[in-house]
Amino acid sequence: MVQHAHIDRSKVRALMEREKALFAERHPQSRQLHRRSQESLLAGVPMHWMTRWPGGFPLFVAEARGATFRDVDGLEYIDLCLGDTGAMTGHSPPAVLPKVTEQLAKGITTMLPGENAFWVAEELQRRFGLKYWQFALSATDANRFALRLARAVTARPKVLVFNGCYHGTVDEAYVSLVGGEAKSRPGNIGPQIDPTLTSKVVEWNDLEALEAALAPGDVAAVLAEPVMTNVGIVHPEPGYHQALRELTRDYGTLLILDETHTLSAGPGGYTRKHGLEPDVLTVGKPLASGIPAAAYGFTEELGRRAHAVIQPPYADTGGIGGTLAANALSLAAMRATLEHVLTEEAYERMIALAERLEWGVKGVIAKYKLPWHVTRVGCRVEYLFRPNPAKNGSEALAGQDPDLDPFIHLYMLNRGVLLTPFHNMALMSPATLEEHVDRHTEVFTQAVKELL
């Protein structure tokens, strides 16, 4: 039996206080701007998620390029957060900038189609294997519109999601299991109705619970990531996706796969990589190199059914779409991104770099006999402070560490490496270099030595 190293929690907390003081000392301009912003921005930030960064106040960014950025205090950082996937392309990729600039001069939005619309749709067909496509401004909207259409074509009222999931600010997904019972998710702000009236929730990888939830025949759609990513990476067990697809078909339920994060698996996401067959696929974030854009696609059969329920007199007032959706600027950026940035060749490099980071962290964990583990989906890597990978959302949530998580984030940040703030996720981009990955492993090793 392996004897794991012991980490003194009081030492972690003391180190955290030291890192907070160091952060404040090194970032006087960010601290000053944060104080000023208290007078005009709620909680001092333009979007309240930004309060989740460690250190007491967020960094204020001056410039971001490729896989690095510079803050207002002139400090440079390796960016392994990449806007929590929004900049998985790298910041302002050179192949996209001229196309965006050109489109700015030709018009930003007209609420009329252009050639880029069907070019992007045809490329998404090729990548994901789904026939018909529509566009939105965020994956949240794509998921919301897909769920509306699912209820319309099936004439069923319910949606099924997985405990610990995240699909943007979709009301139906704000439900969780508490003591084995479905409840409104903790922290759910102002729900218009109790989400247990609209949604069912089961644990990921639990086929028995899934079938029991589908059996009454009232579930319009299952909404899932192919791999859970927002409570740490939780992989499907062998055979799970095949059984999920068979059960949804057996009970007449549509399957919606949200590839917004699992697009890290390859050019066609986890769906293409593993030959999955969803009825609907949604994707957003990096699709236009960080310019707001998303897409949702349907099988040919479902596309015909969806078209039939969108009555022409109510096409603009039926709850699907938006004035700025499919605007010319977003579509130009999507085309450039798909054509020149998120290519097969780019993914080969990105995934190789993720493997390099994965093995670097694994080596440190093994050397120091730490009860931690590393997991990966394509060019997305995550390490968690628990010995074994979680098999569902409850296990993942129970394994989160309120001491080590913020400490590692701030320790890295103070040494020029940015991780995703909500979990220990590192993402590769086409602009990421081997030296960036090796610097992360170097700082990770330093952190471990100090903890021990």
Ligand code: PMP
Second form
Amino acid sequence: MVQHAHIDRSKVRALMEREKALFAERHPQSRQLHRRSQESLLAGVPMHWMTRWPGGFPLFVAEARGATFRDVDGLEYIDLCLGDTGAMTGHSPPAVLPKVTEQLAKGITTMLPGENAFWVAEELQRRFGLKYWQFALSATDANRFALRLARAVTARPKVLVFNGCYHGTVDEAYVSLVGGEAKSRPGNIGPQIDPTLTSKVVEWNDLEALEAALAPGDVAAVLAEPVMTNVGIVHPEPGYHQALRELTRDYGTLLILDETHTLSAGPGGYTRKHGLEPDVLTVGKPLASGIPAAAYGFTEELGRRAHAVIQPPYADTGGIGGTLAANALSLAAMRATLEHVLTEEAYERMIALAERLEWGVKGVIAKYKLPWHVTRVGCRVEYLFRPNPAKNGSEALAGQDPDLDPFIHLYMLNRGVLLTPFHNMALMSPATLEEHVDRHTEVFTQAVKELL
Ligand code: PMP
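Given the form predicted alone above, produce the structure of the same protein in the form predicted together with the ligand.
Now the full complex is given, and it begins with the chain already shown.
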């Protein structure tokens, strides 16, 4: 049996205090702006989850370019968070800027289509293999609209999601297993309806539970990421996707794959890379280099059925909407992003960089016999402070470390590296460099030496 290194928790807490003091000392401007923001922004932040950055207050950003940014105190950072995937393209990619600027001068939104609409739809068809496409402004909305259509075409009331999932602020997905029972997710703010009435929830990789939930024939759709990425990365077990597809087909349930994060796997996401066959695919975040845009695509058959339920007199008030959805600016940005930024060649580089980070971290874990592991989906890498990869959401949640997670974030931040918040996740962009990755490995090594 491997004798794992021991980490003294009181030492972690003492180091955390030191890092907090260092953070406060080095960011007088951010601290000042945060104080001032308390007067006009709820909790001093423009988006409530920004209160969760470790360090007591968030950094205020002056400028972000490529794979780096500068804060208002003039400090530079390597950005491995990339807006939690919204900027997986790198910040303000040079190939997109002229197209966006050009479109800004030619009209931002008209509620009418232009040529970019079908260029983008044809490119999404080519990448993901699904026939018909629609647009939205966020991945959340793409998921919400996909679920509405699924319920409409199947005439079934329920949705099935996996424990520990995140698909944006989609009400049906705010359901968790607590002691084996479906419950409204802890922290679910003011749900309009108890989500256990709309949803079923099972553990990822549990085919028996999946079949039992589908068998009554009341589930319109399964909504899943092809690899869970929001509770730590949790991969499907061998054969799981095939069985998921077969079971959903057998029970007449539609399969919606949310590729918003797993777009890290390649230009056609995990779906294309592994030959999956969803009925619906949703994607958002980096699709337009961070300009609000999302898309959802259907099989030909489902597209026809969906078309039939969108009744002409109610097409604008039927519950699927967004005045600014498919606006000219989003579409110009999507086209430029797909054409010039998220290309095959870019992915080759990004994935090689992610492997470099994975191997760097793996090497440190092995050298110091740490009870940790590292995992990856294409250009997205994550390390978790538990010895083995989790099999499902419950295991992944139990493996979260309330001391080490914030410590590693703040330690990295104080040394110029930004990780994705709420995870130890690092994402590569076409602008990321080997030296950025190596700096992360160097700081990671330093952190480990201090912890031991
Ligand atoms: N799907 C997945 C898999 C996500 O991780 C997220 C956000 N983290 C979303 C959808 C929602 O994206 P947005 O907040 O941009 O609507």
